[in-house]
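Only one chain is shown below, in structure tokens, and it's the form predicted on its own.
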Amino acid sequence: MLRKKTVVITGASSGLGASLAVTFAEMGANLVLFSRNQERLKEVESLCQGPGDRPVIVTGNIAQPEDCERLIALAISQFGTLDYLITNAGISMWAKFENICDLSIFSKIMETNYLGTVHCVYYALPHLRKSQGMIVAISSIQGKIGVPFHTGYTASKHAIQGFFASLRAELTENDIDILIVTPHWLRGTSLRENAFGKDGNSIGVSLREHSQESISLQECNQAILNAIGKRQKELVVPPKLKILPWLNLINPKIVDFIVKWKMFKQDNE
């Protein structure tokens, strides 16, 4: 399925962009690797062993238009091709919003969660049309319902949500597919541990673990690996999840309570 298909990857210097690599790599793919940390990216580079060429690193910010349309560049002059699009990379913050004093917080993720989105959808476009690909966004199920302590990154995994359901219905038919991944928290990334406090500063190592909930990197690459090949419009991992935004419909009292008692037991813990 992925054997010497092109794949671009951003955020792919840890936790699930590093993971997708290395999966991807031992099925073939020629990998485009995108990341503001240089050091990691070799890191996850010496990991990717595969029958592929080389993975190709690429150091930039994605939320400069530029440096996304020099790596969707440099993935068609290394590979003449661009296959999939996978849009990963994202931070997270954990504060409650009357207490936040740096309000760049928000401009902050939304310049790299959704508009980073944005910069690399748009200069992917044309090519993924050449190739009828895909495109593969890492939402959350936060971009469904709403979150304490999470108010900026919600509203970006909604702007997330939002721009695709507009693309995708200005797509024409047999064009690119693009797939909205929703997982729960994911064990194994740093996600939490440079998510932003309340004062700007990444909140660093907490004591705070994962709930029963949380899935492993395996789990969800494995998910994404079969919705890939089944050409999937939506993931929503784990699958018991998918309830979540249907009650939020019918009785959203409900969904505030179950999300703000599993929210305070953690930030208390």
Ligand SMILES: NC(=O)c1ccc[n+]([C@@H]2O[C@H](COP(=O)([O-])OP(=O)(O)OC[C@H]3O[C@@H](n4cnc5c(N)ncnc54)[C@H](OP(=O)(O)O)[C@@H]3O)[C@@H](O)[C@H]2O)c1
Contents of the next structure:
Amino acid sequence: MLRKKTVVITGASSGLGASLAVTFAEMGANLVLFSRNQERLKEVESLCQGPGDRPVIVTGNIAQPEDCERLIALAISQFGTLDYLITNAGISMWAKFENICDLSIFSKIMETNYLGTVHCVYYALPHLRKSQGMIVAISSIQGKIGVPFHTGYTASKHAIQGFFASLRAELTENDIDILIVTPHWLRGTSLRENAFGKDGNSIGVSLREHSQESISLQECNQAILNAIGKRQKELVVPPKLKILPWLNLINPKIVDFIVKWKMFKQDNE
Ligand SMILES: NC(=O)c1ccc[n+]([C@@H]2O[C@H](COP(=O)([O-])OP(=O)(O)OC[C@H]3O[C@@H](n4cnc5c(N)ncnc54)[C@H](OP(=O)(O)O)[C@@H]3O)[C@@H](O)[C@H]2O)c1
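Rather than the form predicted on its own that you just supplied, could I have the structure of the form predicted in complex with the ligand?
Up next: the whole complex, starting with the chain shown before.
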């Protein structure tokens, strides 16, 4: 399925992006790995073993349209086509809205999670159309419901959902497939320690433990691979979480209660 296919992964220096890179390399994909940190990208590149060409590393800031244009141009100049764009780069927060003293958190999260996705899709679209390719957008269950301490992050993931729902409506059949991935908490990533705290600085090593319902990177990877193979439009990991957006429509008070209960017991702000 991925053998000799060109796959661009944003946010490939750590967490889910790095894990997807290693898995896709094993399957023979030609990889283009993007993030701001060249050293970490090189480490990921060294872990990518497979029958495909050596991964291409591109450093840049996804919030800058010109960096995203360069990313896609380098993928095309190196491999000639673009088959899959994985929009995965992201940053989070953990702070009660009224305690936030640095409002730039909101623009930074929006520029990375939402506008960064828009920039990459914009430059990739003509090439994906030629290859009848696929966009894999890493959203979050927070793109479907509200979650305390995550106002800016949740808003950015809702924006991603709205963007792709509208883009899909513009595309014709047999054009480009869009898979929106909606994971629960993932274990083994740097999202929590890099998340903005109320003062706008990264919160660093977190004392908050992942709940038992959090999922491993391997589990998420496998689910994404299966969904790509089936050209699915939506993927919720774990599947039981599909109930939440429905329940939110029917009885938002219950969802509110569950989410608050889970989140407030973790908060130590
Ligand atoms: N962890 C979870 O519980 C969870 C749950 C649901 C969804 N997600 C989503 O999964 C995706 C991956 O997150 P993760 O958990 O794997 O976190 P992570 O380990 O912190 O990885 C985030 C990646 O994004 C890159 N990145 C951040 N800002 C960037 C920028 N301005 N320009 C370019 N790259 C940038 C980082 O690389 P550099 O720092 O090197 O730039 C890193 O490679 C995110 O979209 C996140 O929202 C995560």
